[in-house]
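The chain below stands alone and is given in structure tokens; this is the form predicted alone.
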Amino acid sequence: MRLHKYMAYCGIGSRRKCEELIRQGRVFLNGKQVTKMGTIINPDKDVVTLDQNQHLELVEEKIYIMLNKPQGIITSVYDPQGRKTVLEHMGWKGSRIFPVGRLDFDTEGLLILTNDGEFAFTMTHPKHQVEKGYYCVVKGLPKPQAINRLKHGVDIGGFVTSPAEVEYTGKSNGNAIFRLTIHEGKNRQVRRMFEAIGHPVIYLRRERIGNLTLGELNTGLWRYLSHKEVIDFKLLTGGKSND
């Protein structure tokens, strides 16, 4: 098994964050040191550790959580700033979790927590294509063409979006209200598209990923995914269901 899947595995993070502690010499296999990608590890014999004090074992109960986190939060297990962490406003003390991608500090809504490196995997890869709801309020009242240039690809600085589905749903105090999706997750990918057409974003809140929408989970409140929203969510994405 690969390094950084088994890590993943482990409940670590996705394999991506796995890849990136393993390139900054955080890893060790055996007592020494790795810093190359790739590196295949035997998980009944080997021993990896993290920062040479915390030994890896492979996790059993799977956790899927989601919060609709409120806006002033952190999303992330630790900020070396000191601000607030999505684990620290849920006043979690169970095994070891990590967000699944990330919402602004300033944007409230829909956010997965789990030790499922696989699943994280899934949820976040392009190649998967997980569309991702937005409600967004934006300064001003757009025109058709700005909003063409979204639902055709916008540059947002180095990166051309591909076509998003984007619904007008009103105004309120002269600033439009919008429905997006996309299958994306650029950093701050929708605040760069509204400001791509000259109408940065006022208020932002995701409210659906894939199959899974926040529904009447109220802001900063958390629940664990269902059974059956975890197997539909892996079938959505092509997985296997493990049921």
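Treat the numbers as computed from the prediction; the structure is a model and nothing was measured. Numbering follows the first chain given and starts at 1. Compared with the form predicted in complex with uracil:
- Where the chain switches from one rigid part to the other between the two forms, the hinge residue selected from D44, E167, E60, G158 is E60.
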Given for the second form:
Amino acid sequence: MRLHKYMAYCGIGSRRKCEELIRQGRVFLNGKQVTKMGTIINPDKDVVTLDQNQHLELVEEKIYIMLNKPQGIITSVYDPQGRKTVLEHMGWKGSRIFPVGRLDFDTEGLLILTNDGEFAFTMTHPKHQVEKGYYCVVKGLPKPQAINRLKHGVDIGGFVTSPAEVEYTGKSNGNAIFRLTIHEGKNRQVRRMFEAIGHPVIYLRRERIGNLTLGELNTGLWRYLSHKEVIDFKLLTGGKSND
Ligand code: URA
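Take the protein just shown as the form predicted alone and give its structure as the form predicted in complex with uracil.
So here's everything in the complex, that chain up top.
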């Protein structure tokens, strides 16, 4: 790779600015000053320094993806049992990314994949109370008292959930449809909440995480998050946008 391009990838500035720094004699390759334009380097072996004291390292490009996960694939980068993973489903051949949190094998909907560990940490850390919105079809028609239990907090086996927003949106073939918003992310939490009131989930889809919504993204498809979506999410969780 050409030296000025490598420097740009290290976040030093534009390629033109990097050429200028080389011209000024401020760049050193394996301890030797470089002034020749077009010098080729090996990023795996060569050591580049600026002003003899600033050691340059590649800045990894951050990747943020939204997948509308279909049923029947697992939220993992590898499955010892050989089941299809989200990355295989996407046909992902790019650099290392990983899913943030998980959706069950049979749950559809919004799943974020990234290589940004801090972003993932923020999204899943209970401190940030990021809202998650689910569309749920449950068996039978829960009585108002049962729905109130969900609203106020229900014991799902050693853990009492925080108050949730529950909106009944209608029924289909004698089964009720709800939109549920929670701030927690316990394992199989939504399924366990409805099980606790005696109305197991038949179909579950996550539609929202904080400001991120599935919108028009069809089941099985994925897209990159926009710059604005990433910034807004960071701001929502009290982080700095770095912009
Ligand atoms: N709650 C569940 O029960 N399952 C999911 O996949 C996500 C939330």
